[in-house]
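The chain that follows stands alone, in the form predicted on its own, written as structure tokens.
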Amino acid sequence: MQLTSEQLAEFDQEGWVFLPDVFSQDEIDVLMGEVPKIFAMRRDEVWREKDGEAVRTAFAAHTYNEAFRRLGAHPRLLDPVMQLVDGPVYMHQFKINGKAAFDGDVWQWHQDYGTWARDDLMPEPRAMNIALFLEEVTEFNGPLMFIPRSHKAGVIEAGHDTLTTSYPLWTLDKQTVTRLAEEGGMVAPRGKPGSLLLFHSNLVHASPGNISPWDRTIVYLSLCHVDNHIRQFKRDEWIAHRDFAPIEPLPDDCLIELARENATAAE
């Protein structure tokens, strides 16, 4: 799947392009049968809330779930990728986040190369993150904020926040945020599941918590150009991977494959 010479120019300008309809509602069913089964583990990736039981993210579920394997090496999400970064990738980080009914915490205003310079030391901002919404995102519950343009200003100032919420973060000040949005404003992007959003690493963004009565899941894929592998090792291997190797696309019908395999296996 290649983004169009539109899709480009909108991606360069905005720093984010939104895709609907790319998965079909049979592929999403074969990725969230696995989700109660991860989220449901006990396990280091299985990151939790303040209260110690929802979700907040499930870190390299592709390592250990072979539904997130194939996805981990979908066509349809690397493609568009390796053609804005122009050339191949690595998995620098897998992660599933879940903004669980009444009790997904926010996540603060940040950029993700900036944690990702700062912590893991990746050289460029040649990585971005690609999201597959696995349910629907509405305005209720606690969708993924923007600030257009804002990628343009390159690295800013932040602080390392460790107690708004249970995962440490780059934040930006109120002061920063309140500037950007005056300047280029907000968006919330929504939409069914199988949707996309490919986002620069620069741009920021954030997501306000969930007090509906409606999950919001959504699949982050964090691709990273080989030549621009991080040079830093201090956070965990899950959450920062360590394998640069390119990622070999697997066929386009890889989920619908897996189905059949299932269904196959269970009679």
Second form
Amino acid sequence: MQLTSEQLAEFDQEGWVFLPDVFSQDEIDVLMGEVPKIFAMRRDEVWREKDGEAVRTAFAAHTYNEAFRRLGAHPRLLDPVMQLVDGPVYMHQFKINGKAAFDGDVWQWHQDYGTWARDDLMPEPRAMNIALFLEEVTEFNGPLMFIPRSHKAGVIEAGHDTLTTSYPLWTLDKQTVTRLAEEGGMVAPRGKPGSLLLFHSNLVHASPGNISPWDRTIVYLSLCHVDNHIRQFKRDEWIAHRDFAPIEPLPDDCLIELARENATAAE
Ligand code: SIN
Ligand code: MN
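Let me have the form predicted together with succinic acid (SIN) next, following on from the form predicted on its own.
To see the whole picture, the full complex is given below, headed by that same chain.
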């Protein structure tokens, strides 16, 4: 799946692109069927909110779950990113963010590349996020908020916030967010399960807490050009991966094929 020239121009100018209806409900069902099992696991990769119960993020599920392993090599996710970074990619980070109904906490204002540069010594912002909505994202359940065009600002000064949520993050101060929002405004892309959101690793973003009764599960692949791999291994391997081999895309029907295999095994 390749981006059109209009989408490439939009990405360059705005720092993000929304792609509706990329995965079918059958494919989403294969993935969502695994999420409760993953979220029930008590393992280091499954990070909970401050309450110690609601899952904030499950890292690296592509290394311990077959459906998410396939998603991590899915051509509909890899192709547009390889097109944008102009070459083969490896998985820098993989996470399923829960943002649970009533209990999902905020993600403060930040840039992802700010963390990858400071913590992991990734040389350049030649990496990006591609997010797949596994559940509907609405104005109520804690949508991602972007400051369009903020990716043009480069890496912005940030402070290491270890207190606000259960997860430490390099966050921007209020004055900086105010100035950037005066220039670029703000958007909160919403959509059905199966939609994709592609955003530049320097795009400033955040999400509010989810006080609605609806979960908001999104899976994020952070893919990096293989030449641009991280140089420092300070964080756990399952947060900042160290396998820099190019990912070989699987066949386009790999998730539906898994559903078929599971149905046959159950007979
Ligand atoms: C992130 O910025 O990494 C996650 C934000 C979210 O899932 O709301
Ligand atoms: Mn982020």
